[in-house]
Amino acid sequence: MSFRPTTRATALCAAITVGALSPLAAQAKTSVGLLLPYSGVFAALGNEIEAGFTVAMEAAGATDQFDIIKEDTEVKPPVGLAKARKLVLEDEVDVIVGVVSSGVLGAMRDFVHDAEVPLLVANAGNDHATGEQCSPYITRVSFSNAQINRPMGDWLAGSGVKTAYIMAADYAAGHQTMAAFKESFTAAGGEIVGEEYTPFRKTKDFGPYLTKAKASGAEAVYVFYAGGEAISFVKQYDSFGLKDQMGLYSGGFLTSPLYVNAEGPAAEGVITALHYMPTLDTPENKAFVDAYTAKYGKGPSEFAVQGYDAAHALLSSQADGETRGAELSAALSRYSANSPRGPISIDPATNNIVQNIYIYETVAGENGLTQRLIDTVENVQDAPNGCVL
């Protein structure tokens, strides 16, 4: 489909490079409760998301046009919940952005709906945030679990690979990243000759689920793994000598820039799908890959790039004079750009972003391991799944 960004976010969007963008004008502060898991085993991707969302606010000279008002989730769906809820009937912000994990998403979905104080997603893939359960108060510019998924099973069918075992963590986005895949790979041909579900945060020792993956006879192994639980799954998968005999896939979480270079030699030639690279070349991803480094002193992440977008869309909204509630929902909704992932907008059915999901080989570079594109489906876009806005 075509992209034509809105005249207002192109001019907030379209110059990435630090003091490219204008300072907003003045106006009363809108208040953001950032809302992100600072410890646990997400702790590394809420830093992330927060680096990025900062770059995107200084780039603009936006920094004193907001309160910001950090919390924690912990990575329990409790925790985000009770925080969620501190910041809407305590801190009265105006805008919750954040979460990380699909089950906090899942916990504060209704409350956020029932308060009517707007959610942008910066990271969580569930399904249903965008599907049965959305809301025109949750709008996503991260993605989805099935939006990453689903293509990699028509491309690894496509590829000639005849039959997959399946390995996720036992939570909700191990589950429905596992459904995306299994649904196209079987549609395409593909067969599933067993499937694991570990438990989430708990398994250290990968050993007995690769020892039934290795004897299913698969052709290869599709996984969700994300963080250290990845890089634990990917050395192990090697150390096991199973990389040599089935092919590993996954989602790009499994090989994020972010740890990759923890997971060392035993990531490559792993192919993954996700929707940011940091070696896209396009002037919008070297702006900003340019900013991120010079201010943090190393490369971003997919992480990264979804506070980015966040902030961006957030400060899209501000010149549109929208700062609360359902109007200000309604402007997040509204939001399109050409980004450093690529086009991205979102989707009026569902508040769930449209963007590009690159399939790509981590191999060693110059400067340790990096990404190999190999292919790009463009304008990824989900299906409502029951969504009525």
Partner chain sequence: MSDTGFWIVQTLNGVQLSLLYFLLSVGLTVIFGLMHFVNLAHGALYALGAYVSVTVSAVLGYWGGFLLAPVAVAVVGIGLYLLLIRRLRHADHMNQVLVTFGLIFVFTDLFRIGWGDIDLGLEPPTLFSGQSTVFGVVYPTYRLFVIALGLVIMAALALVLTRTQIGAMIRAGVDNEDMAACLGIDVDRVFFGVFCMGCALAGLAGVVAAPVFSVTPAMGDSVLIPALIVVVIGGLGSLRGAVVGSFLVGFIQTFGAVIAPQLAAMITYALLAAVLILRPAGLFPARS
The other form holds:
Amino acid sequence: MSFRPTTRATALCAAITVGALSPLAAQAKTSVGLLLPYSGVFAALGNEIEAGFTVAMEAAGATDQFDIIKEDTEVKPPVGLAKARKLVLEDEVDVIVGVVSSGVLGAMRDFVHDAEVPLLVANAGNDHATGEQCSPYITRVSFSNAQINRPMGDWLAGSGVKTAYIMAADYAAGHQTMAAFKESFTAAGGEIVGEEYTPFRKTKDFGPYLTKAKASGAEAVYVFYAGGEAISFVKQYDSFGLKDQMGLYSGGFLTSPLYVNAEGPAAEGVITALHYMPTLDTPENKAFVDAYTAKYGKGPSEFAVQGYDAAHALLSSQADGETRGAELSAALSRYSANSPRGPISIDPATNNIVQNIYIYETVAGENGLTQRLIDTVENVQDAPNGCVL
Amino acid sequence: MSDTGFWIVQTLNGVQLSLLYFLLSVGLTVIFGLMHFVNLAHGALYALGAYVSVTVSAVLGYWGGFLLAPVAVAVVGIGLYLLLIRRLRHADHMNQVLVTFGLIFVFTDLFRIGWGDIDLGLEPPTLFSGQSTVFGVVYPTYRLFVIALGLVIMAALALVLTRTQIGAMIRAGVDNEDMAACLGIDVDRVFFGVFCMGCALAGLAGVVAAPVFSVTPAMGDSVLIPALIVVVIGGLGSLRGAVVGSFLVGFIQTFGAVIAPQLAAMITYALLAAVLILRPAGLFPARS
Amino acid sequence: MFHQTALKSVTLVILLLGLGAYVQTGGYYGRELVIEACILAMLALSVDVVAGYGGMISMCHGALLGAAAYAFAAMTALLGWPPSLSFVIAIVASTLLATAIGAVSSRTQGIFFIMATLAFGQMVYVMIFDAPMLGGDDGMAGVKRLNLDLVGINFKKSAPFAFACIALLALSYGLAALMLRSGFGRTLSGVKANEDRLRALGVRVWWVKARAFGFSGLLAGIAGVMAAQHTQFVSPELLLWTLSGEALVVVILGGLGTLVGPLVGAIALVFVKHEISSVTHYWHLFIGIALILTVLAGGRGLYGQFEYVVTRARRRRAKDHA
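So the form predicted alone is up there; where is the form predicted in complex with its partner chain?
The next block holds the full complex; its first chain is the one shown before.
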């Protein structure tokens, strides 16, 4: 049972040398670092994004053009940063795709900026990443927190709701989404009658908060929760009988197709805004959903479409002949297309995506819960918010 | 809603959470009191109960899961007992902590392999869906069921422990294992029975909690710490301690969330630290 | 009782040289792994001092490491203080914090001690998590590294930084060995063996425990400051009780109460984790099984088992000669 570091080290060295030789053998390929969470609470999101990415690559028959190196960020910013450094400094990738958690994005932002390596963000929605902390090397094809929630404030006030009670998980995304909603809702004449930020990932019982919300007498509850917290929240909201008294609205992932069926009938009637819904009636979306379902045996989520569009942005930059550094970044930020989620383009002022926001209701369908489109807010674009590229 | 109504509902919330903690920690505390065994995998068994109930109730409905999940968890508990825990009974706490800590790792990844990374949910039975009116307030019926079930189990355990021969044997074992063995009590068999019961209760807590919360691979971790706090505050091995500890933690978390959400997590740990400093063996130590 | 045996010295030198060689040959990511292993080894060393030699199983060492990392980060990134000064203050802070936790928790024993340290560790975690100034869940970027340009070392490069980590690991080991060999170290072993007897002899047991914990906090603080400088980013995960658990796991896998074992365990864990996680996303499963098997195999750990086998063989040989 003795441990011999020297033998181990030699073996590792050998392995790494061999690994370093293979890209040399195929010089023409662009190497892509896929930086996603494969373990921890965001593992499902990481897998969805990779699945969407793979569908796009296979459909384009472009799998051979790329060397793809996958790294697991877990949900830990330091791990994400260490893996980003590994991809750039050791694997010498040409571009990094992925990043689910905004914490991980915040941790690696300065590094990719200084290293001048293009980063294609396929989820993390922190407003600052395409605001005051924007970078010519960071292009986002997913969404920003404000982009999804700002339209909901206007829309909700416009639909006749005058008072709202807001609740969100107590972390950056929770605060950013609520700030964006509050601003547009009050500007449109609405009134916030109470707000509550619940301990992030530590709250299981929303009962005490829901009781407070109910007592506030507001016409609507506006929230931001995702994943396990979304499931607990929606079910508990329903069980307290709030549905009859105050409508539930959210900008974001409250009723994501990924787990909406775990929420069950409680999710019926919940109205949310998001940049994608799998039931959009467009030829692009139909093709995507068919290809995705054929490969994975289940429908795609908004996370899958983010991976899909990331792959297409990459493919389009390759078609422009750009494979490295600033030129690749510039090519990525010129990207525009008719995506499954509708027309998308990258805003040259911030490198954030410009896209439609869909306001939809979750309704019962033939095979579980589905979406009914209520309204489309077209080409939503964030203000630069201090971004200078 | 009237002001009194508001506080009645919050009190019910507190009672509901407390009884859920009670179901979870009573097994932990009795196993510890009797066997001096620290079972950190108790939270994982709770999660196992929730996962099994999701799968079973897809076929047999909620009540199928309700009955089968505790049994399944007890069976897994028996496996663990025969494989690992029997060997560790006389090992020091350190080794028990470590092996059961290792079990947490193993279980969490097994849940991910078996049920996937996506969080799941379970529908409450139709019998208890919707709301009912109690004490003049409207309250979720399922939560009333949780409260009733918790109280019934609490009463049943108290009766068994104080009024039956098995209860006397258990209490004798907690008090002085060697003396109990001298009196002709088959201590090992009592231990085994108690361990299975503790596992079944953890599984039951899992089924009962599943329709309220979401079912996730890490759900066991998030309740393990509160359950340990309950057990340590109450005094290891004491039923009365588990009751008092559950209510202290459940009410602090509920009313903390209402009055000072940012401080709620802090107060629980501060309470634990204070109890340990002032009464190092907990409020109601089973052994004097 | 601690003895710096020849076997320990030889293993230690081989480990440190092996890490040094790997810095030179392992490429960029190899250096990252060495840094990670050194930081984990320092933390495990500090856990072994209290758990292996003082019988105090701690669940707050992650919080001690994190507190030092956050202190260093706040001073360099928020206040703009020089890293050298921040280095010293951060370590003093974690030492004082650990002394206080040790003093208060010393009243409790066994599982209660574990729970008390868990409570204090989680309190530190919650406090930092809920401080908006420190970035909350998102953490804090912009942490500076020491500036060693004056002595001609570019600390921003990974090789000098990795060598510094190895040197600090050696220093931590040296400090721990000196402490354990001193009169105080022997008193600590006495407290572990029979607390009541030492109390009867007039030893202030709580103060011995508190000081041992404080010393352990100093080592954890060094690890924390290096962790903050390594990633130049801190986030609340650093303080979570699971990191304390991981440090304990490392100590056990390597060998509790051997001082060299924690190094072996940390190096093994970091490199094996790296190997396994490129094959499967379920590496926790393997760590869990390894942990269970280690304890069932007698709980001596990798180095402990090695030492046991060597000593037994030597004793047998001595008996044959006699």
